[in-house]
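Below you'll find only one chain, the form predicted alone, shown as structure tokens.
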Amino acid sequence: MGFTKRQMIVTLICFAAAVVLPIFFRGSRYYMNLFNLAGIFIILTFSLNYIHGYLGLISIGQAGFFAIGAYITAGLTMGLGINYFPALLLASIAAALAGVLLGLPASRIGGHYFVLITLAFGEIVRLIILNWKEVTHGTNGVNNIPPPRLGPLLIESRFAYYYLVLFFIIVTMVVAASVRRSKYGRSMLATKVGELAANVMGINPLSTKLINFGISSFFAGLAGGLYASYIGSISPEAFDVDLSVDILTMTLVGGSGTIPGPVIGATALVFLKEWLRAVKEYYMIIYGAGIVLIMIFMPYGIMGLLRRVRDVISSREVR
């Protein structure tokens, strides 16, 4: 399944806008910080999209894989002196292995039991970080994490870091689109519809889920490694269950199971949460009410609404 001409044009326009837009905000540390955080959360939302969008499972444990990527990246760069990019790859692989190990028991069950297992995993990771003080420094966290270095180039400004994050977003989107169009992607969707029917068709649901968990965890770890080097310091409270709920919300708001969905959902909610801080005590009320209204009137997210609008326009053109 290839891209249509319209999809290619829209993709190129969005890519060009993403490349050019930060130039107009280069002097604003505030907006460059929001752009970078939104980019990191886009990758993290893509990681959950593999589980929820392609398998139909709800995970509340993405913060755990995010933390694994962040702490291992920090440990390898600071403790062992490994260059940032090999450290980021190793941390992402470690998160992927953790995802496969979690998938061995979790993939055999579904529904609320799966939610509870992923929730427990995220909390276990956080508690290990909190109590393994010899390695993680506990509540003090890990500070002074060095910025990425690419040869002689030190990526330390927010403007330069934006393009590093953008590069990994593009890689993430290309992988997601390739997986979705592949034979394995069709196996995922078949497993989502019905495991028994998929098994009859010669698809192994267990191996499909394990591969899916591995890919999902890899990109969550990648986002964690990017987050650690960008913020420069990490601590256990940054990886609590609230983060996992936020990522699930971003997935649902943008449109689960789609390619543009994580981009739209993560960007919208990162900016919305920041702008709502101006209303102080009403912040959580307005934010929560807005999410509820979106779920009621746009049950398939913003992408679902855009598809309905497109279908209406197409039907009128046919008439």
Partner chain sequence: MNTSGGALIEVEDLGIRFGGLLAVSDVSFHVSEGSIHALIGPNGAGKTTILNMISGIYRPSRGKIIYGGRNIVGLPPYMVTREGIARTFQNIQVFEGLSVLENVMVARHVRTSVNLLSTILKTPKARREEKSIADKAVEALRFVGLADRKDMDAMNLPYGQKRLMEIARALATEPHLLLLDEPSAGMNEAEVLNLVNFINQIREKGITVILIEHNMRLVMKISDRITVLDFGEKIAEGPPEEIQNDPRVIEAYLGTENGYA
Given for the second form:
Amino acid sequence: MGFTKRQMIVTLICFAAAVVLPIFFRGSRYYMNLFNLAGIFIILTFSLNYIHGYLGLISIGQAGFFAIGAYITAGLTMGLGINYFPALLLASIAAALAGVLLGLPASRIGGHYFVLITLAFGEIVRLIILNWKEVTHGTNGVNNIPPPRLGPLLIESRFAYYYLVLFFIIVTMVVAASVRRSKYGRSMLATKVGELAANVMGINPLSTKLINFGISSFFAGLAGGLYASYIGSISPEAFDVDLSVDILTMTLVGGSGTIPGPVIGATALVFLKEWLRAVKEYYMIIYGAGIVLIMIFMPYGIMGLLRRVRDVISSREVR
Amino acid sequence: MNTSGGALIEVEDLGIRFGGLLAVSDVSFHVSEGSIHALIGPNGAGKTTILNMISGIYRPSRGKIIYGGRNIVGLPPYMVTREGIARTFQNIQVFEGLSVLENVMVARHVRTSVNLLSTILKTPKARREEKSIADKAVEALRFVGLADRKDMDAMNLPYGQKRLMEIARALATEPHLLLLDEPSAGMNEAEVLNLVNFINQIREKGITVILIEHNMRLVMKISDRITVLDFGEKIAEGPPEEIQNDPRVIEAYLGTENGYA
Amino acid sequence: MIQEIVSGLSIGCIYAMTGFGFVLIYNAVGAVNFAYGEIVMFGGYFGYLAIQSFGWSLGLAFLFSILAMAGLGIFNDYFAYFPMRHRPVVTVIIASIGLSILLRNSALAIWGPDPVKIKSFVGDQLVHIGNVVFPLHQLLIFIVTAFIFVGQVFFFSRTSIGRKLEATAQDQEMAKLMGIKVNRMILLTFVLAACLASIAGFLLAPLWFLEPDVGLYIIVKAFIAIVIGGFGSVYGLMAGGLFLGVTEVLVASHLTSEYKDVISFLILVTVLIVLPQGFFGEKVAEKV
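What would the structure be for the form predicted together with its partner chain, given that what you showed me was the form predicted alone?
Now the complete complex, all chains and molecules, led by this one.
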């Protein structure tokens, strides 16, 4: 069950392209910014990809884990003076713990309740950030978050940040691929399509889901930590339900449960949002209608569409 | 574990209510180690309900299930499987989207120990374990004759082969006791003959079998002992030749389409 | 204290009213409708539109709202449910999230972000009972909610169309075999739920302000009420709504107003952990 040769080649070409891409855009702060945001959203989309793609559940609370990652990274680097990278790791672990903790009640319940409880979680986190002013500074937010320092190297420019994000995207993807091809990934997929049958086959549904939530929120937290130091300032309104819905849309547009899906979905939406800024008032209306239309016409996202095209072509070749 | 010939599982006064309805009441039977024990009875007699109670899906309202010397009532299904009881389903349960091999590999996980971090980091131990999962799964598939189908999407298997895959999956958990719920349903004559062969081979491996079946020829041919249920109650028990001539059994079956062949 | 409880009960009634329509749709299509909060909000906004832009009276505005909402119910069915009726439930849930974004931002584009208000049918009058003073509108909320509550129970158990709807909700295949036109019944459910939302919107608007975000707020609260009561039980929903309303008001005035909503969410999480089937719900066994 390894990669096929074609998958390997496509993957390598994509990575090579990703590595050389900023060389052409180095002069454009505008595009470098979009690339970096897309990168952070790719990681964030991978986090929901676990929950939706591997367990079939919908979360609209990912912004909560993103916020935990962002605020804890900021707090550890600014408040305690810890180096960025250990701080990022600790923040991601904290987000993972929050995910497991939320998973304890959430994994006992069916799909409908799950959406609700994640929504509640995201709102609880946002409300706490908003109101716990002594620590989070409420609506003023946390400002002047220092850029990451790697030994003597200060990762400050958008160009340098691009490679930092790219590194973490690769880590995220490697982990995603290795989870999918492991006993944990199989247990999740079996639980997704037949929880009771999987249970009878010896799969503990609770631990399977908790592991899923843990990995998922770890990466949401990681994305949050990257975001905090990249933007340099964070405030509660950046972490509302709309962000969680964005992540959901990115997951669906790309094609959930696949490895290329989150990359395609996040990149497409970051750019689409940017280009539609001209029609700002109507943008969100189109966006909402777009979600419904995607569900009607391409429920398996762009990856599903590609797969269908491929199937049509290969069935023609046979004839 | 009990010595050979002793009871591997003892079902004592088992009963369950759904809403106000008594689906199974005071059913007791013992299954001796290494035997094939059939549960028969008309539709709605409570056979599958009993299997569901043994495998931990339903919690009985009363009674005990003594397995390996202890009461397993209240254990969740995955723990029951870990204890060595595996099963197949009357309505086939295929893990959609997974290959045939992966479907069977899932059943091996209960016998694995490598943790998450080692798995993600792909340590040598994790690689070894993953390989052993695959090897054992292939072995189980080979046993039921599906090894050459291992890379197919399991959903695309023909019906009879899905049933065989379920048996392979159950065997992959390394059970002491195997619960088969109507394994011959939807199989053709040749496949049924094949099945008889498998069940006998399974017994030769030392695995005890509880079998629910409507195909009476199959039941009479391979069972060591038969428990007959009707309306949730046990109405007879004994070896096949005795059951065949029991007037209560004949009465219970009269007028049903599943009469004796 | 009594005043607070009365006010809490009236808020609870709004939660329960929202819950009624929501559960109606949930029973019919087996999926939660995230857009229902926005639908309630539109019930109020349509009234505001008729009063503010057309200059109509409150009564006419209410009629207009009911009619417009019936249209919105049809739109909800044909756009965000019908095309996906054979797909996994998740698809329908996500579509409803899309619809909720569409509606919320349409409201923002049409009526702007500033809160607006519509008057109550009973004006701003106050009621004095002994030492207790409360707005007459709260009394109206009690009466209307009680009426809808009883009417709903009667409708589903006594009328033929209600029984058909109930049969559809319980088992679509069975209903089809009984000769019930299932798709039409579902359409009717969406319309009915939307009209109920119109009433809820008119009760809500004088109590709070209407603003584009109120839909999300109200749907989450209705949800919590449903979970407390247990999915599927109207009595539970009513009790859950009242409990939540009173708790919120008491928490806000005696404990913390900043963390009032956090406490509501914590109630939700606690109920889900301790009593996943709610106080009135039945536990349903999964079938193999």
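The structure presented is a predicted model; accordingly, all values stated were derived computationally and were not measured. Definition used throughout: the rigid core is the maximal C-alpha set that superposes within 1.5 Å between two forms. Positions refer to the first chain, counted from 1.
Verify the C-alpha shift of Leu272 between the two forms: is it 2 Å or more after superposing the core? Stays below the 2 Å threshold, so no.
Could the core-superposed CA displacement of Ile286 between the two forms be given in angstrom, to one decimal? Displacement of the alpha carbon, after core fit: 3.9 Å.
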